[in-house]
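Have a look below at one chain only, the form predicted on its own, in structure tokens format.
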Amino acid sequence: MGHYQPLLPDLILAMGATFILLLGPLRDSQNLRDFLRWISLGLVAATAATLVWVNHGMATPYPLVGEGWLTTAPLHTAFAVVFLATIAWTILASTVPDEDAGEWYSMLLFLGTGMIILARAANLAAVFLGLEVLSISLYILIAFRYSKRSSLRGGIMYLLLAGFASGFLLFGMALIYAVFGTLQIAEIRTLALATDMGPMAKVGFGLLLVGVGFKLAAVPFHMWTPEVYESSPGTVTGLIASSSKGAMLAAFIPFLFLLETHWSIIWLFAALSMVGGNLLGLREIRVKRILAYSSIAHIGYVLTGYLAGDTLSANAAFLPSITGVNAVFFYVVAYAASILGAFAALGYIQGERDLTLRDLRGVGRRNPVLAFCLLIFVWSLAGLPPAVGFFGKIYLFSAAINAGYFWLPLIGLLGSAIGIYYYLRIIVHLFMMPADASDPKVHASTLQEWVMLGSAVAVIALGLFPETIFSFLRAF
């Protein structure tokens, strides 16, 4: 049974999701919809508790990964717990569907299953399985409002392009297996570092990077991002921007050995994303698309920290002594806390067309709590103190400088300065412009307002006490 113990969290969540999927259609009532919400939260909590229990019982030190299907390394377990927390947050923050509630909560739980498989994958097959479970769940959640043509368009677009990218990923994995004769990432790492990679191995890892670049929406594989973000429900968009990309980053961490051979590709992804994402955001007036382009830039920031790897530099006298991997974890948490709240708040603002900057006028007067929370989230995304996003960028850029990368942090700082402009446009329209004739309605329940307020307080609190995130990581 010890061989199956690491699989318990995945089994609990997947079986629970199946149970909810079967239970939902039995009866269409408000009581059942509320029951499904709370039982979904209970399943997420049980899965997180099981993850912690498995970790303390079988932990293997990072950077070594397990020799089986999944790893119980502390960093990867911490990632998985964070992703479960974002699923729980989404369940609380999203509006209970008037119909198909069972399908809604089931897909969220299946999405969480894909995330924790990806976060803890020690095998190429596990990476692909987790990615496909995550992607299929997202296809359905993006197109969940199937009565709207835009939702169906976004779901189909993501389905086609994600399937195309999965082909690159799978073909790359096939070439890697052909060269090294194993699917275990630890064994591939050992063999790749012990010998010179041949052309087939380099091509295989290159194709793998193409698939990863698409899933992260790094430039030049970012084309799907604005359309899909705008078409999705607000809380789902937040999950796409934060946890789904975070899960891909967590699965990519065991491939740090590629920095020996493919660092220039990752460098190019980071630089192009920071420049392209921020420049594209300047000319956009639709709010979800602004945040979509900004998310491309944020991937560039994260890849800057990723390039620093998992070693501390001796030249860290005036900068925080932190590894690039830990900086990536910090930023995934900080960015998730900010972007989830921002997209959820925008989802509560309902108009007859796609939300534009003009539609934000007067929201500060009609719903000051929601507007204040959106201000905090946008402030953090801009990387301004004292919000947690400020320290996230400091840690990423510091790790990169300590590892000898100087141009990327400079590009990141310039990109951040450009990004402040379009973030401030959102704030100006929220509070400093007179209400427009369109006057979109703001629909947020008391529970949702409290969730928003708690999230905004957490963004500031984590900024004031950033060591809390590292303490959480060390607890594993």
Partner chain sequence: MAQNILFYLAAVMAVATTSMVVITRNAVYAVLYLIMSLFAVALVFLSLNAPFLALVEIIVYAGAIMVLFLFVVMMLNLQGQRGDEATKRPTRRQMIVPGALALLLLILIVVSLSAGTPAATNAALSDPKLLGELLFTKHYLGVKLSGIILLIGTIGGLHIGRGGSIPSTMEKPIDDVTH
The other form holds:
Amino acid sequence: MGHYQPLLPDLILAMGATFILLLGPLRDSQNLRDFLRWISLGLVAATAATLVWVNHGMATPYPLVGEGWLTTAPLHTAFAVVFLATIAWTILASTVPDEDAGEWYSMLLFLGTGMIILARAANLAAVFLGLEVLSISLYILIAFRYSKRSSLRGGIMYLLLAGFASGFLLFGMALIYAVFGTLQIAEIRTLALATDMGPMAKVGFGLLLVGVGFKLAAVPFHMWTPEVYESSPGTVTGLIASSSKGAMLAAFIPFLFLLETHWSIIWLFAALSMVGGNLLGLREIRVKRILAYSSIAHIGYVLTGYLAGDTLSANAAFLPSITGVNAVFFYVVAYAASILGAFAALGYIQGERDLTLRDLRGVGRRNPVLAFCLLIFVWSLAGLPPAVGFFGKIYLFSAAINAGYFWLPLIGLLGSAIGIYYYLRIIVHLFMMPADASDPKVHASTLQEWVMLGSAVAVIALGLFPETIFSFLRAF
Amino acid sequence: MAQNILFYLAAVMAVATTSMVVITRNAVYAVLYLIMSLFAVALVFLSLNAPFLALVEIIVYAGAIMVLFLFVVMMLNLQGQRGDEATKRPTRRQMIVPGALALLLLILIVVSLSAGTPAATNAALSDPKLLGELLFTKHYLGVKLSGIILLIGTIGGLHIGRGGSIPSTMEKPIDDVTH
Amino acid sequence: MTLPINEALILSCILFSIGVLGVVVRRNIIYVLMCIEIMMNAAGLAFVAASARHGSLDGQAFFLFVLPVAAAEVAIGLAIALLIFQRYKTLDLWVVARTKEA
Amino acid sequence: MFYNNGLPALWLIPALPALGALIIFIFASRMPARAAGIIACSAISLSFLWVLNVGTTLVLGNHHHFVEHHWNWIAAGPFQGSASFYFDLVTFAFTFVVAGVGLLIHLYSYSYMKGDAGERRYFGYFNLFAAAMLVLVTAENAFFMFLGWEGVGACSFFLIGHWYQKSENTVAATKAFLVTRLGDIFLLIGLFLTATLVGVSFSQQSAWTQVATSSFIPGFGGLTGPQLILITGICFLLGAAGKSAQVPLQVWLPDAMAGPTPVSALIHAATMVTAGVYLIARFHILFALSPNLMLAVAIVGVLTAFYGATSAFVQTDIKRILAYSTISQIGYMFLGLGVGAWSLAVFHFFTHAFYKALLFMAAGTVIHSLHNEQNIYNMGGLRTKLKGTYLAFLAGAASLAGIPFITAGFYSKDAILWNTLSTKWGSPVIYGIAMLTALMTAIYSFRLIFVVFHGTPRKDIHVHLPDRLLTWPLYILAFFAIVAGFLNLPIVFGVTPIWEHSFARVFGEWQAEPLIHSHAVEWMALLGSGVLALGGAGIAWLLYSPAKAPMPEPAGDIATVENNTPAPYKAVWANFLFHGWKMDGFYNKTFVRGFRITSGVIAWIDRVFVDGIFEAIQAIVRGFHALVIFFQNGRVSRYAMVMLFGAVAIITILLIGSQR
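Hand over the structure of the form predicted together with the partner chain; the form predicted on its own is what we had up.
Zooming out: every chain and molecule, the one shown earlier first.
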């Protein structure tokens, strides 16, 4: 048992997902949904608790578990717990018809399994398999409403392009393995830093970055975002934008040694994403697409922080006690808190067609609670104080400045100034436009309204006490 | 030597059949070409001293996955009749840019391969038993995850496949999702 | 006796490029799925070749992990493709992209 | 809780209006519309009383400042942004105006907004705005201040767009927010630099002197101290220019008049736009350490003052005239800051808040009484019908024009002008432009009086009389607009300037001392600006008095004005041409045409460069969008091709990079 103990969280989650699937037909369908929802919530909580428990008191330097497949480093564990929290949030905020409840919740749990594996991956195979568990669950969740044509279209587009990208990723891994002869990222790191990397390794890492860039939706691998975001269920869109990207970000941390040689690629990713994402959103009128483009810009900001790496700069000027990866962690939490709520809220408003800005008119009057929450989320995404998104940007950019990057934070600041425009348009249409003849339809249960309100309060509270997130990180 | 001849034969066959997959109009032929390509790759595996993988390639890839393709293609009757948009071959003009890009990619990778390749070793590891031991000791987590992936694939196929039996007029609401 | 390791790697590159080309130029969902399979298979071949180069079995094990992934992707992809054929009456991705609807 | 160590708690000052806003927003749907106004007024009046309490404790106890610490907001190395409050004389001046004038405007709004559909929302944001502004001026460190800074921006956005049913109002609100955001980015950069160089707390300001003497600061790529000071200062200046509508970021303020008139009075006259003045006054040590920086502030100030005055000169919309005059007057404040007369800039802010709020609210009364008529050439003859409003407006306009000896505006503006001439950071050229601007200010102020209130009504309209709440705040403000000046009588009168004397404790050695000590010169300057003001009023009388006739104005709807002009008036117009031909020709050539040409040039620059830049940005966005949409066509193969292109590009970059 002791040997397998570190794998307990993953086991609980995966077996729990199977269990829920089996449980589906056993109960009468009236209470089934609520029943399954609370069970899956309990499973996620148990997983998180186990994760914290098994990692507690690990000796430093943090050992690898599962025969070198997973790391127990605190940052990665913290990431995993955050992703579990997003899954729990989604379980609460989404509702499904009774007969689909089993598949829905078990898919969410499988998605969580993929995330916590990917976030803690310590070898190439774990990265690949974690990513695929995550991706394949997402294919199903995106196409979950198979009765809608657009949903099928989004599902197949994501599936084909993600498959294409993982082909690149896989081939890159093969080349890396061909050069270094090992799957362990730590060993690859040692070998790569010890010798001058040959062209083959460079190509390998380049192809790997294609896969990473696709998952993060960084320009130029961002093309799928608008369509897929548009056609997925609101809560799933939130997960794609937040924790699915976040898991990839966490998985990429061990590869940060690439910054030594490959920083220009990351720099380009970041700059293009910030410029492209913000410019693309300006003329869009479909709300989910606006947020999709904004998510591209946000990945640009995150990559800016990544450039700072995981070490502290010797003569840092701004915020010297915060490393790039810690800033990224902060941002992932801040962004997840905001974007999950925003997409879920749009999901509640969404009608049959694509949701446009015009459809938002009058929501402020029809459902002030939801509109207020959406306002807070958008406020935070725009990076305005006192919402938590403001600090996210500050930490990222100051980390980048400390690492000696000057232009990138500047591009980011200017880009976010441009971006304010489309966030403002959402607010304007929510509150400051007279509604059309028909009132918008807003469907949110009491539970969902409370969940939304809770996360809106959290977004503000984390902005007032941003240190909390770092304390959380230090607790691991 | 015999192994090398086997390799080159298989390689030529693999490239030829794989190219045909991209080119051919008839989907059934495409599937069959792909199966041949997989057989050829299996031969390459043999020449690389990996007989177990050669068998797996044929049984799982060609035998199971491709049969799934064949099944669907037959069901949808994608024979590639004239005027069928779906299986239309890409025109030469449409091929220029992607072709150039793909060629560039190929050249870049191959050039980098030949630029700094360390000498190859000759270790022959053909024993499936060793591989089995490795899988269930060092890589047991991978086996577990593979299992999960197959499970998810099954569930997903079942869930989405259910849509086929439901008339498209019957919308199934998921309230945060549809109304 | 030398194993044709470098040659196998180059072969895998060629197969990979063909797969990439196929994804980019074909419009039919089934074909695109098949081309993704070609890419994955090429990567698997590269792993096996690399495995032989280093005399370790990790690459062969990795090939075995690629298989279920390919299988699962195909299963779901074909399931969606069947539904798309039912709803759109076509498997042409361009037509699917063009169609505006609820 | 309300007192710590015997000192009154500072957090109550912003907390009371914030509480008011909270109550209004939470119970909005369950309270009568009028109740929102009552809650808002009570909240702000309590806050005002508390400001008085704190202020008197400060002044009587002879304290330099109070500090009150609550919790750590951000704590990372030198980045110690805490939720703490700070209260010194500058804070007192600002809080007094924000809460005091704010209270009067709240009361005025209570009557003005009666029956408006969004009354609850209006008062909620009004209170929230006051709270944010109070946070801005009572914050102990730059970071906490930034919270208020953004807060007022957000609230002004909602208030400008209050009547959102008209889409141009929403556009104006968005424009205001975006332009000020542009400035905020620079402010943020400045804050980062400050945080790292000296720390964000206002108590640490003196550390700038150490920075100024450093020849190399680690972590800044080898920049020297003075260079860093210059960069930081420019960032602050741009941030302040955005919020305070200074050149080149002034474009948003005239459009922001789209909101209800009390909003214009509160936000765009009395409080928010002066945040830039507050910022620079707070960081006065930083600015004083660099002569170039001071010169930049002074030039921005004087240019803006001139720009505002010329633009105000040719407007016909009463609120736009006042908006441009605000821009111009804040330019004077910046000028004061730029010549090192910190306390006088704050003093001008103080007096300006009274008379500008007064002018806006009086204008609001006029607009209200004439059923939303805003073109001054459709008014006229209101002197008898709106007697009280007329008197109040007269007091305000006189103060704006700087009529000598009896108005507050005279004392505050003249003091700045005198410092421009006499201190080491001043210059005669700037002084000359500022004097010219003062003349123009007097002309357009009295043009307003004569066109709006004198003569006979241009339009046959029913005037409905304002109620008490619409007039009493005006009288109170009129009182202050006259007497506030006596707080700082010039030293040549043989009295101690109370204001400057008290503020010496805050600004101390950094306050610029006059280099010219001759009382005769000072008297001359004093009388000179007085004569200019009176002369300007006289010119306005010649040009616009009903005894003559109005000059035709380049307003878009002059034709309607002409048509609406009663017949006797046309006779007067002909008469006027006959008698006053030479004089008017002279004035027309020298002043009016000259100013019109200047205004035209400025408008052209505005159109070609400022608008041109925005249009260029739009064109870029449009082109980029078209390009991207070409690829974004939903086809998987197209997307895959872009990805393939990206992959090839990445590999190429990596391989080429390796050869380097």
